[in-house]
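The chain below stands alone and is given as structure tokens, in the form predicted alone.
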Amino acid sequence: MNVADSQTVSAVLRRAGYVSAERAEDADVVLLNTCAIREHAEEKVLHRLRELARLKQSRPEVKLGLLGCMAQHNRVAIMEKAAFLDVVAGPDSYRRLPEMLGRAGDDASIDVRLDRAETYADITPDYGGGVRAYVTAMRGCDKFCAFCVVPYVRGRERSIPPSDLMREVGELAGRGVKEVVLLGQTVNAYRFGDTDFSALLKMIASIGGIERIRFMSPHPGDVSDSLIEAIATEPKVQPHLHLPIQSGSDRILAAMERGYMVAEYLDLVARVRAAILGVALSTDIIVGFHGEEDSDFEATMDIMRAVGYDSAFMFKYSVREHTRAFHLGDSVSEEEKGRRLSALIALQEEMSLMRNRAMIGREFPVLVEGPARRGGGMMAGKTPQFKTAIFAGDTAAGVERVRAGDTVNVRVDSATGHSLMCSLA
């Protein structure tokens, strides 16, 4: 989502006559786009800001700005720690950035107003190269999970008109983009008039040139039968579904105000796997939420084993100001959080390796993204299940070479927990 927002910011500034600089050292304006989901993210941002402050020491005319959720969430503390900032803008203020930069002087220009009407629907983001592009389908969130700061820093849900999304995706297809990822904090809650998310997926699938459609990040409570049907029957919608569980304990799920219990979640998993052939499932887990006891954590480990996720994003809970759980404080020590997180990661590594090894000998179509990091003429791309496939880039005849944007069939020869080693089929 930060990538998509940064591309929108770039488009706004380009409209105002700015051009991109290759390096911060060459720029007249340096803007840092931020996240406020976890405390560690804020620590990293402050460290980076202190590094960028050196630019102003040698070139006082350089303007430094802080954008995004961290600016929205904690602007007072930020300005105390980074008084050298010229601009502070929240997620709904990007349209006003040229004006803010113009008036920044001895005092910082600050605009962190939330705007329930702002979607940036009329602004075509400055997409970078590559076969995949991120398209924001909706902004904000109405869930108000007890641990989450998003509704307070990104505002309430509002969906972008389907016509604007169709135009944007059509332009991307014209530029050679093969895969689009529709974004939203709870993207499957999308609704504009009579168009719900499953209908939107089918509309996007009608656009020529787009070969694959994905989306992030859905909420289990909004996974409807029509959405499952759309994934199962529309070939362009890929068989990969992210289903954040957050905890395997009903008691903790209730405290988190997630809106579902473990039995409901497992029923959803069963329905998804019954309907969508070869689907890969991923999830989010938070360890150490207020009140989490050993038995609650073991319940999370149990559900990890029961579901058998292909991958997972796993985090230690950090208390966030303004959230509903803020007043509860932190009942689990950092040491214990670290122990639980390490155990969870080790279990998921085992599960990922097992599920990837189960693919050995099978063939998959892979959308080629470009050269693999390991070099040596190897190429990399994604299977429909969003697993990384690595393979030699020469064709069987050794004459043609696979290029980014091609879709090739590969056979899985071996696997690690993070990638599939393949050969062209």
Given for the second form:
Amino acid sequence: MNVADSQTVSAVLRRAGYVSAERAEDADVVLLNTCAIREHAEEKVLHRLRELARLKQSRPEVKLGLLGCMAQHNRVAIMEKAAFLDVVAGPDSYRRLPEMLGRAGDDASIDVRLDRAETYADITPDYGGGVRAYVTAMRGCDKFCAFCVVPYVRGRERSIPPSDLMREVGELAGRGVKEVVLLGQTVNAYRFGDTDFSALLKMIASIGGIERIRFMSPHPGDVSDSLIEAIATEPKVQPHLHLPIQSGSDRILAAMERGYMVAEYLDLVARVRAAILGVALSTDIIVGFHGEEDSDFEATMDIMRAVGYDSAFMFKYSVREHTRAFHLGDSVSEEEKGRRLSALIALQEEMSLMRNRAMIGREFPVLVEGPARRGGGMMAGKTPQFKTAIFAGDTAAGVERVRAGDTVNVRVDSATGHSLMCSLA
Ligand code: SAH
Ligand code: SF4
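The form predicted together with S-adenosyl-L-homocysteine (SAH), contrasted with the form predicted alone above:
Up next: the whole complex, starting with the chain shown before.
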């Protein structure tokens, strides 16, 4: 989501006459786009800001800015810790950046007003190249889960008109993009007039040149029958569903104010698996939420075993100011959170390996992204289930070379928890 937002910022600045520099050392303006979801991310940003502040020692005219959720979340504390900042702009203030950067004077220019109407719908983000592009379909969140700062830093839920999305995706297709990832904090809560998320998926699927459609991040509470049907029947919509559960304990889910119980969630998983052939499931988990006992954590481990996710993002609970859970406190010690997280990660590695090994011997169409990181002439791409496939880029005869953007059929020869080793089928 921040990559997509940075591409919007880049487009705003380019319209105002800026060009991008290769390195921070060569730039007149350096902006950091930030995340506030956990404290850890904030610490990293402060460290990087202090490094960048050194640029101003040799070139005092360099402007340094902090953008995004961290700016929105805690600008007072940030200005105390990084008084050298010239610009502090929240997620709804990017249109004003040229003006803010142009302002003379020593005081920082700060704009962290949230704007219920801002969607940047008319600004086509600077697409970074490659076969996959991210397209923001909705912004903000209205769910207010007790642990989460997103509704406070990104504001109310608002959807971008389908006509703007169709135009943007059409342009991307014209530039060679094969896969679009529709983005939103609760992307499947998308609604513009009569167009809900499943209708949007079908509209996007009608655009020529776009071969694959994905979306991130859906909320389990907003998975409608029509969405399941759209994934099951629209060939371009890929069989991968991210269903963040957060905890396997009803007591903790209630305290988190997630809006579903474990039984409902498992029923959803069963319906999804029955309807969508070969679907991959992934999830998000928080360990050590306030009040989480050993038995609650064991319930989470049980859920991970029962569902058997293809992959998972797992986090230690981080208390966030302004959230509903802020005043509850933090009852699980850092060490205990660490222990639970390690146990969970170890279990998920086992599950990922098991799920990936089950693919051995099977064939999949892979959208080629480019050379694999490991080099050696190997190529990498994703299967429909969003698993990384690695394979030699030559056909057996060594004649035809596979290129980024091609879709090739591969057979899985072996698997780790993170990737599938394949050969061209
Ligand atoms: N809207 C999505 C999640 C967006 S935030 C959803 O509700 O499913 C991405 C993930 O960050 C969350 O799913 C959660 O697992 C994690 N997260 C959010 N707030 C957190 C916090 N305070 N501490 C630890 N992890 C958190
Ligand atoms: Fe945060 Fe997701 Fe809950 Fe919204 S739905 S408050 S983004 S965790």
